[in-house]
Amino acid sequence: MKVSIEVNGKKEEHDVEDRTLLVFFLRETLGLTGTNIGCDTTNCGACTVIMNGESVKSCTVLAAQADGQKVLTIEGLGTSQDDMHPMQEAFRQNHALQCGYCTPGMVMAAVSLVHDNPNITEAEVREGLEGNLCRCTGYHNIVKAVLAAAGSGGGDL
């Protein structure tokens, strides 16, 4: 079947298997690697993306779902190490990351729920990355870097 994506700002047509995951449709057509896939089962949220504003494992839904909506990357965020988006940047100055692994996927979530709530807390940021998975940081620097994220237009679009 053909879908019609808009992808982090651009416009993308092409045939898909009826099957095709999103996950596979961003990395394998796209080549937008950036979205990692780790667990295939929606227990991860590495496959993190932001659809029609909301945050959603795209290990999920279906290209064909998505046919006609408006998909955010980690690529789409920030466009380049000197222009990074708020959120990528916070991650870097608090040192939210160590393998980098559940990294674009953590960001993504992250700009979803500070875009849904600016003046979030520490729990509710704890509650809302319950989804995604580190294995790494034991999440201390994640949610610091949310925090200091939301004050600054971490969860611009």
Contents of the next structure:
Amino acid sequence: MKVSIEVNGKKEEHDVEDRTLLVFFLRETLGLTGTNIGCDTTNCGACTVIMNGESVKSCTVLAAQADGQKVLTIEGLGTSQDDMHPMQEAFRQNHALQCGYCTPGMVMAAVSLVHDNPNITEAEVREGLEGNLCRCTGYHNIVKAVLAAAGSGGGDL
Amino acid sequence: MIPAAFDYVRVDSVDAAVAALTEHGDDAKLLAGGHSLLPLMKLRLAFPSVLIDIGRIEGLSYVRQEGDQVAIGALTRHCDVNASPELARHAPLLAYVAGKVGDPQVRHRGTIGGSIAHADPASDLPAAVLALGGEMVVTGPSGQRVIPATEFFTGFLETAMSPEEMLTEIRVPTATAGHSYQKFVRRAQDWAMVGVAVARYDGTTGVSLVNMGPTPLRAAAVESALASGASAADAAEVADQDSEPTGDANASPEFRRHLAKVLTRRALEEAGL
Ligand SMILES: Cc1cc2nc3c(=O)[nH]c(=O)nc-3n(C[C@H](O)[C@H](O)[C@H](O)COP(=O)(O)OP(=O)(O)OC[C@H]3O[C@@H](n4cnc5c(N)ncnc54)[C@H](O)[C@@H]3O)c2cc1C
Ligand code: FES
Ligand code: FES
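Any chance you could show the form predicted together with the partner chain after that form predicted on its own?
Okay, now the whole complex, with that chain kicking things off.
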């Protein structure tokens, strides 16, 4: 089927199989490999992107369901040191990543969380990121980064 | 993981959804939020040949107070049930429970209709609707019918809906006299190992159990103990009566029975009993 999805502000029209998952549309059809696949079973959050302003796990959304919608990936936030989103900058400043595998999904989930709740508390950050697993950091610095970004544009879309 | 191939059909009305179900029969499945169905399809535990996407049907996402009931459209997502001011005011148990489902990403996609139609005994919302004594409005080729929650869940992942019917609305009584939901989990984001929902309304107390049998269960023994004047602690002692919990990697049947009693006591006390 033909789908037309606005990805990072650019309209992308492609013919895909009906069963194509959004994450494969992003990674394979568009070559946007910033969005990672971790568990592929909707548990780890590595594949999190923002659809119509809300975090979703792109391994569990069909490209057909995203047809006509707006999708934001980590590439849409910033791809170089000079144009980082405040949430990316806060992750860097707070040493909120080690191997970095969970980071794109973690950042997208965090942006959505802060977007919905700019005055977020530490407990709300911890609960709100329960759908994103990190095997390296122990989460403390991630929580610190999200709280730091909350006051400085971390939820801007 | 990639689901087996299927034909994707998008419908824009309930009538079109019912017509598509009638046309394709057993080979077809409705797709709402996809957060139960797509994981099953990716694991090849389900392989419908036609997916009927009802996610864009307009006018099926709402919460409305109607007399002494609150009506919730089947496509209302967990995040919207959780944030609904009408539910916070008139049936706070449901709003609270929706906020306990999965994680924010899951709540941004999953719908109350999908959760109830899927009828997983480990799910949170079916038990909440059962404790509230709610009812389901289903629409099929010959129109609408209303099925009480107590008759809706007929077996493991099975409901009283026929294959051509679609769940269109959930109704619960206004219930503001006290409520509680105790969801026992060991890790963040987990499904309930056991859960207990309590809702007080109209001078009665509804109590239901999550993951204590093949369907969400009403704890009838607890309800009648309370009705005949038992204390919360005494009523909770019969919480596992008529349940059939299974054992799995998380808990043995005996542990589940124990949890049901402890959680029922906590829930009754939190609900003010
Ligand atoms: C990681 C993860 C964690 C989760 N954790 C929890 C949890 O803690 N507690 C919990 O309760 N749930 C949990 N869920 C399940 C989640 O709540 C699902 O969203 C919900 O069970 C199904 O709703 P859906 O809209 O996604 O339905 P879908 O997946 O689209 O559909 C589910 C089934 O219902 C049918 N169906 C859907 N809508 C209708 C309708 N209107 N009429 C008739 N049939 C219909 C479909 O054909 C399908 O068979 C979790 C899911 C995931 C992926
Ligand atoms: S890859 Fe999607 S949640 Fe893990
Ligand atoms: S930084 Fe390695 S998984 Fe999070």
